[in-house]
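First, one chain by itself: the form predicted on its own, in structure tokens.
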Amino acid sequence: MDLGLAGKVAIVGGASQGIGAAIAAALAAEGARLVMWARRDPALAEAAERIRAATGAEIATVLGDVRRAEDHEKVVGTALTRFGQIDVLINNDGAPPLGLLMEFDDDAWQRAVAQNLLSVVRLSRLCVPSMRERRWGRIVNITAVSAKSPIAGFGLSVATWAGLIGFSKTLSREIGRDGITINTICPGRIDTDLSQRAFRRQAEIAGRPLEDVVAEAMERIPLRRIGRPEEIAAVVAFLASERAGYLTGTTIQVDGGSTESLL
């Protein structure tokens, strides 16, 4: 299936390694052009030379904290100096630590609301009028499935990301006569290292042993295993092309049927 996407420019956020490379990579594949951005190196640069040496995409990396406001700037700033458009904008970084929320100080939520929904805020501001010119533009937000049933301990997540769903819906009843669409993305346990430090951190709150924990995580998923970010990657890669451009204010959990509300 063509998906639309080659010669699209796409930035992809926290993309030195996990989900994030896993979606430039699926991107890359399908011919987008890319702007790669993380905060840590010699990984992006690793991860980027990767892709470019399986695809022969065309590739720029930007080092970046995403939770600075001058960072975004520099990472769209890049994407219209070397290719002069933008059309797809995936947000996705890791997430606050975990901790109960009576313990978290002001300076916590801060950072939590600073990672997790002004970094989208600020990205979208400056993607969409870019978007808009060519009346074609997906944004994809990567967020986790406690943002939808909250799980004790990842407090600072489910508060934030539920504002960045709320963000969305709304952007997307704004932005759609433009031809941009704004989905979400609710993954479950999916096999990084940030999922080990999470399943190592639930034990610490918990006070169990940490097979227990991942054990009973493993109960909870219908499929009985862990994904794997590709398969994230490879949803993102639909939402993101032409033809998901019916698809819009969504959000989907990817997480093997471990969520078990109706919507």
Ligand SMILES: NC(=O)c1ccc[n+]([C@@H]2O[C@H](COP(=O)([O-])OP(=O)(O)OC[C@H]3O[C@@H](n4cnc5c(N)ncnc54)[C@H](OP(=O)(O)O)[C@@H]3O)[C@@H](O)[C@H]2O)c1
Second form
Amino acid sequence: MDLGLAGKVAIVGGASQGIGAAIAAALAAEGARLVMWARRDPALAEAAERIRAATGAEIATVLGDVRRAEDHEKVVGTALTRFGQIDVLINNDGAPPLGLLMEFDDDAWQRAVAQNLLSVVRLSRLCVPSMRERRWGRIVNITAVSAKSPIAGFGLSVATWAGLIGFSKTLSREIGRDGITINTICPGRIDTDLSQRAFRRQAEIAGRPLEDVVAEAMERIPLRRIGRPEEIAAVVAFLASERAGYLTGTTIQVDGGSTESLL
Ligand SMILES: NC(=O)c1ccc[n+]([C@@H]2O[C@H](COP(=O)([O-])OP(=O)(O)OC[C@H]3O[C@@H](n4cnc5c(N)ncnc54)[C@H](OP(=O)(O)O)[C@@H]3O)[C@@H](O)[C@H]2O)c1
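Got the form predicted on its own; could you also share the form predicted together with the ligand?
Everything in the complex follows now, all chains and molecules, and the chain you saw is the first one.
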């Protein structure tokens, strides 16, 4: 299937490793031009180089922190200066710390809101005008299954991503007439550095051996395995494509079947 992404310009966050790097690689393989961003080099430059070598894609990289407004302007400014347009915005990065809700202070909450919610609000505000010019755009957010089915210890993300899902559904109703879609993916356990850290921290919070926590998580996944970053990237590439033109305002879990609910 031709996804119709050749020549499109995509901004991909958290692109130096894990899910973001896999998304960047999938979009580049479809012929998209990329702005990849994250906080640190050499990881970001190396990821971009690997994707350039594999696909020949045109790629700009930007170092920035998703919690900082000036970095959002830097990222969007780079896309417009280098490529003259923005067609696809992928909102992906790390995650706020795990821990019990009653133990976080206002500062931790403000950082979590800045990371998981305000960043998407600002980046959407900055990118939608360029998408409107061509009456075509795709915004895809990466959250987690915990946003649909809360897990103790993940509260900062659960609460802020619930806000993001509300923002996205509302925005879908306001920008649909411009040919712009916005959808949210909720990954389950995916094999990245972050999931290894999350397993260790969950074991710590529960005061249980790591092996038990991992084994229990596997039991809850009908497909009985952890997902691969490429399996998230494939769904994102579809949502970002011409082919997904009638899909907007959705929240889709890609979790091996682990979410225990009908919605
Ligand atoms: N892996 C899973 O099992 C899983 C499950 C559900 C949901 N998710 C969600 O999927 C997203 C990606 O996770 P992942 O597993 O791919 O994580 P990862 O392997 O740790 O990669 C995170 C990426 O985001 C960048 N990043 C982190 N904090 C950032 C910040 N403040 N500003 C800008 N960039 C930042 C990192 O680079 P720098 O550190 O250099 O900035 C890196 O490129 C996260 O939101 C995570 O919560 C993951």
